[in-house]
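What follows is a single chain, given as structure tokens, in the form predicted alone.
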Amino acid sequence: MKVNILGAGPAGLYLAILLKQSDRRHQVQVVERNAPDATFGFGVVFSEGSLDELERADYESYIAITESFASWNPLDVRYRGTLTRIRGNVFSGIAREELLRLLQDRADRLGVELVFEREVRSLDPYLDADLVVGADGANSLTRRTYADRFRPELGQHPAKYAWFGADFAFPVFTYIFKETRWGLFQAHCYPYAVDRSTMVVLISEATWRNAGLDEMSEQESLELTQAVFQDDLGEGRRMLGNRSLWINFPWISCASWHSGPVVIMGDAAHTAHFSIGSGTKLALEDAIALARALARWKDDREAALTEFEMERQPVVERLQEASRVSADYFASVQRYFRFQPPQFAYQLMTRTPRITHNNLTARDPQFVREFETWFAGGDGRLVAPPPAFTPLQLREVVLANRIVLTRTGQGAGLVVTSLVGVTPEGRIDPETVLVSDLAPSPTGRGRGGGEEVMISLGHAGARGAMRPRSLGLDLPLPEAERWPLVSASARAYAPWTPVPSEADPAPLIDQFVAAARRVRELGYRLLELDFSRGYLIDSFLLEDRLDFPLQLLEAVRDVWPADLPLGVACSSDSLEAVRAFKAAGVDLVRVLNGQRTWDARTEYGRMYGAAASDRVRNECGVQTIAFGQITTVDEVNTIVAAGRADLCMLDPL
């Protein structure tokens, strides 16, 4: 087979090695625009286990690479003058130049034709091969040439970043957060040789402009950035530049990775944010999967390329999603700057779902034990409960744990009811419980118990007079069985649902106040007002009419005892509204996104509601309940400990 590989980065070189190793008769040519010793950037980092596939694929190059590694175990977080060290995070670094040299040498010995300093301006001269591989990076000519077939989705992360080096080796992987008069500077630092480190510096566009970096030369930018981090570098130590330009990270994904004899891989096909350190790993694994598929389907190129895509695309998509979460975390990290150092470090470590409380405990049990003690009050105890079972105080109510369920008797700290109608006209369907039908509190009048019950008062508005939801969502009752509907405006919730009348706010306030009094008379100590999911009060919020929901809330707060907590269920779409609710006396927000309009589309997935809760809690400074496919106590531990929520609704399996 004749193979032309465009690009002599790690992916292209490694594929050439594997193809030639599998069959020396293959004619493999690698074409690269730069000289063999030209490279940009500094070191490449690999996490523990990320090279296991390389060991099996080509042991000789695996040994050469790993023998050149600089390895470390702990990870340091430098934040607001403190240092937190977390062990069990095994990483290894190697100079990018050295990695490429080792791969070039191995390819050369196997008989690969390496062509350097040749600019590829068109694919036409290379299409005489049986296979053309675009390993030509994020600016891939191959991808652009076949854009109509690969169907790429391209974007940019809003933050700016630049690759720098340092003239010494940081002892371990180190995160540095430096507040300056221009804004926050972050550095992700790791050693890759006995006397060198990589420093990836990340800033917002506002900080970039405030510091004047948008108008500086490369040398001026290096000098300013070094001044920012000089205390962390140490006296006499310098940062290094090598085309250290401030850029935006490119998001790249492609619907298809091959067309006829042409296939793309590595950054040409997909990118993953540097904050999870997997770009080179993904590229090398692409090469392994492609070589394996070609070996299995020797006489059927289309089958081989299809198998390659089917194997790699799901793996890449999962890692890309994790990298997006990680990138968003670092872009919004200042929202956590009120955290104490232990929780800030914990939040950083668990920023993606790949690391949970249990996983972090396995990595560094001492850190987690000390963290749990701090989370439980920091009273010096040797044994503390895990975060999910740490009590939470809301005004004068103390919840036994951080777990929320919808049924009593299951051991939750808090039980939240489904919507309880304030009037018969406020029901969702005939099965909706009315406040007039509520039984007395199971924990007794005014007394705490093992679990507290929070009554969720609401009015269905335009989503009322529906069939029971066991029959389907938002299916209207037969016309003869419906009751009158009201909403903020005379607009139906969905094209097939009845048109409501415009609501008169004054009677509604009286109805909610009377209902709140009734809830307290029955002995309940927690009350929630449901302002979510397109129900009556949310219909006002959807029209940016905040005055009425605030009037209603203030009226209820006036009659609800001052020593008892009041909650609201609402979406995270308007932080302005949440801040107003807090100012009006709300203690707890249950963040419920989705269903605000009939055609709303929520991105569901594991713990999908944690991010919305995080945003509300840490940008509005209010305690929250996270909701959305939280299915294990380990996930509750992680979300609560990281400060993304104070309580979690545990979904039944």
Second form
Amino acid sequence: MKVNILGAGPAGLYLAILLKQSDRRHQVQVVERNAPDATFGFGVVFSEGSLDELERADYESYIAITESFASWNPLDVRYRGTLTRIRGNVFSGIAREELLRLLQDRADRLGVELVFEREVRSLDPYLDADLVVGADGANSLTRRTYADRFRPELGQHPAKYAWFGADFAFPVFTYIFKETRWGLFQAHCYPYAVDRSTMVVLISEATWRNAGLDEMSEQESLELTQAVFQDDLGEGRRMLGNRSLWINFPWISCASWHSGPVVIMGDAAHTAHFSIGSGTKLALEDAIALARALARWKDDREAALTEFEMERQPVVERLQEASRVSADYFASVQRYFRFQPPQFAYQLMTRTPRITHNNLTARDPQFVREFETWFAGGDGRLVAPPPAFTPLQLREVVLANRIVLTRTGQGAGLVVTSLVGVTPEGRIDPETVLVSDLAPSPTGRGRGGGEEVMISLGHAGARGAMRPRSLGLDLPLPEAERWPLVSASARAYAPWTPVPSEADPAPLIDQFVAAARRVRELGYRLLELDFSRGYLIDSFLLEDRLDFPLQLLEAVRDVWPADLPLGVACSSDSLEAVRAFKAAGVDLVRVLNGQRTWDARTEYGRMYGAAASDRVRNECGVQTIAFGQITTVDEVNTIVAAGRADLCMLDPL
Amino acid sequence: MKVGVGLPTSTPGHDRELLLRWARRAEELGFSSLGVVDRVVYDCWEPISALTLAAEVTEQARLATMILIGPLRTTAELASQAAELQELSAGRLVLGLGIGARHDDYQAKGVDPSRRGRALSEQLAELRMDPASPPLLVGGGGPAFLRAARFADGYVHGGGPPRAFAGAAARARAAWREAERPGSPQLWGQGYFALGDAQRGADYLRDYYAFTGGFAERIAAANLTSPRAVKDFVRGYEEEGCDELVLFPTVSHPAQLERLAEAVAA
Ligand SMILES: Cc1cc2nc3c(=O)[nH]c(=O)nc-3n(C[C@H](O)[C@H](O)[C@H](O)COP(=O)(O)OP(=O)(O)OC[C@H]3O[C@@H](n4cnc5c(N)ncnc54)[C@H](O)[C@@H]3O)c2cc1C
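Hand over the structure of the form predicted in complex with the partner chain; the form predicted alone is what we had up.
Once more the chain from above appears, this time first in line as the rest of the complex follows.
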């Protein structure tokens, strides 16, 4: 087989090695525009998981690479003058230059034809082969040439970053968060040789401008950055530059990676944000999968390339998704600057759903134990319950744990009702409970389990007079059975639902106040007002009419005892509104983003509700309940411990 | 988990005799349901007509569209067809609806595809509120999860390995919870098989899915071509909480059905 590989980065070189190694008769040529020793970047980091795959794929290069590794397992977080260390993470680093040299040597000895200092300007001269591989990096000419077949999607992360080095080895992987008068500087640092480290520095676009970096030379920007981090580097230590300027991370993904004899791999086909693991590892794994597929489907190239794509695309997509979450985390990390150091570090570790409380406990049981005692109140105790089973105080009410369910008798810390109608017109359907139907509860607790019960008062608005939920959602009752509907304006909720008339706010306030009084008289100690999901109050918020909801809230707060907590269920779409609710005396926000309009779209991924709750909690400084595919106690532990919510609605599977 | 089988309505060489024989035999072999697909611009049977034929020669099996492209029919037309089949089959119809994947089907029917999501929702609302409505399922991605929770009894997945099904099933359940529907959604899965004559099966899938570009290759490559593969697939779906898995043939030959029954039973 004749193979032309364009680009001698990790992907191209490693593929050449594996092909030659599986069959010496293959004619393999690698074309590279740079000289063999020209390279950018500093160290390459391999995080998470082992490199067993490399060992199986080509033992010689595996030994050569791993012998040159700098390895460590703790991870340091330097934040607000403190240092938190978390163990049990597996990392190794190697100089990119060294990695390429080792791969070049191995390729050379196997008889790969390596052509350096030749720029590929058109693919045509290379197409006379059985296979043409575009391993030509993020700016891939191959991908651009066949853009109509590969259908690339390109994007940019808003933050700026630059690769620097340091003239010493950081003891372990280190995250540094440094506040300056221009804004936040972050560095992700890792050693890759006895006297060298990589420092990837991240700043926002605003910081970049404030500091004047947009107008500085490379040398000036190096000096400024070094001054920022000098304390962490230590006296006399220096940062190093290498042609790397402030850039936006490019997102690359492609619908297809192959067409006819042409296939793309590595950065040419996909990028994953560096904050979650190196593109280098992905590039090497691509090479392994491609070589393996080609060996299995000797005379059927199409089958081989299809198999390669089928095997790698899902893996890459999952990593890309996690890397997006991670990139967003680092871009909005200032949201968490109110956190105490242990929680800040915990949040950093669990920033993507890939690492939960259980995973973290397996990595560093001591860190988690100390974290748990801190979370439970510190006070010198040695043992503490996991975060989900830590009590929560809301004004005078103490909830036994952080789990919210919709039924009593199941062990929750809090039970929240479905919407309880303030008036018969406010019902969702004939089965909606009315405030006048509520059973008294002298203790405020439910029967059976003794959980605190939160009554969620609301008015269905344009979503009223529907058939019961056993049939479906938003299915209007037959005309004869409907009651009159009101909403902020005379607009139907959905194309198939009836048009309401315009609501008169004044009597509604009285009705809510009367209902709140009644709830208290019955003995309940937690009250929530439902401002969510396009129901009546939300229909005002959807029109940016904050006045009426606020008046209502203030009126209810007035009659609701000052020592008892008041909640609101609402979306995270307007943080300004949430801040106003908080100022009006709201203690707890249940963040519900779905169904505000009939065609609103929710992405129902794992723990999808945690991100919205996080935003509300940490941007508005209010306690929250997260809802949305939270299905295990491990997930509740993770969300609560990371300060993404104070309580979680659990959907047991 | 129940296991059903697809009817050969779009595989090359489908005909009336084969369909009748297949339906009868599938029921004898214990398959719980008979499934059909829907495409306009392809050599295949109209799904409701095919199920009507099958209904005449079976007694027990459920008759499922997986899926039928709702917006290509007027709601009145679809409702009356469904009601008729429901009566004819003594209530065995399960109507799975989706928007389909192809624009040319819409062109062929002169229906504007840009409003298809909304059209399907409105159609589902109307069907659902008819007391004579058959059980409904919704298929698709993105907005389909809430659509299923809003209007239907469950969700039909479009095919793929058990992992892919698991991801979609979790979303369907999450939407169900968000909609505060009691209980949990019915979850249906599907797959393709060719037990013997794998090449012909792959050719059919490449052709049927040609409009997806490179994706057709992948679908062809995922075809279940050995009893082992079928068994693993069935077990995988069962583990992920599938309620009913329907396996579609890719080769029009009665022997395929016998082999499938053996593979599933073994
Ligand atoms: C500035 C920068 C610095 C980086 N530093 C680091 C780091 O320190 N650590 C880390 O883990 N990751 C780093 N990365 C990311 C990492 O390099 C990639 O994820 C990884 O190298 C991908 O491997 P690859 O083989 O697919 O592509 P690359 O390593 O990009 O290799 C592509 C090769 O193709 C060659 N090429 C491209 N076009 C042509 C052409 N037309 N003709 C001939 N040759 C061509 C290039 O010169 C290059 O050698 C860095 C990326 C950039 C952009």
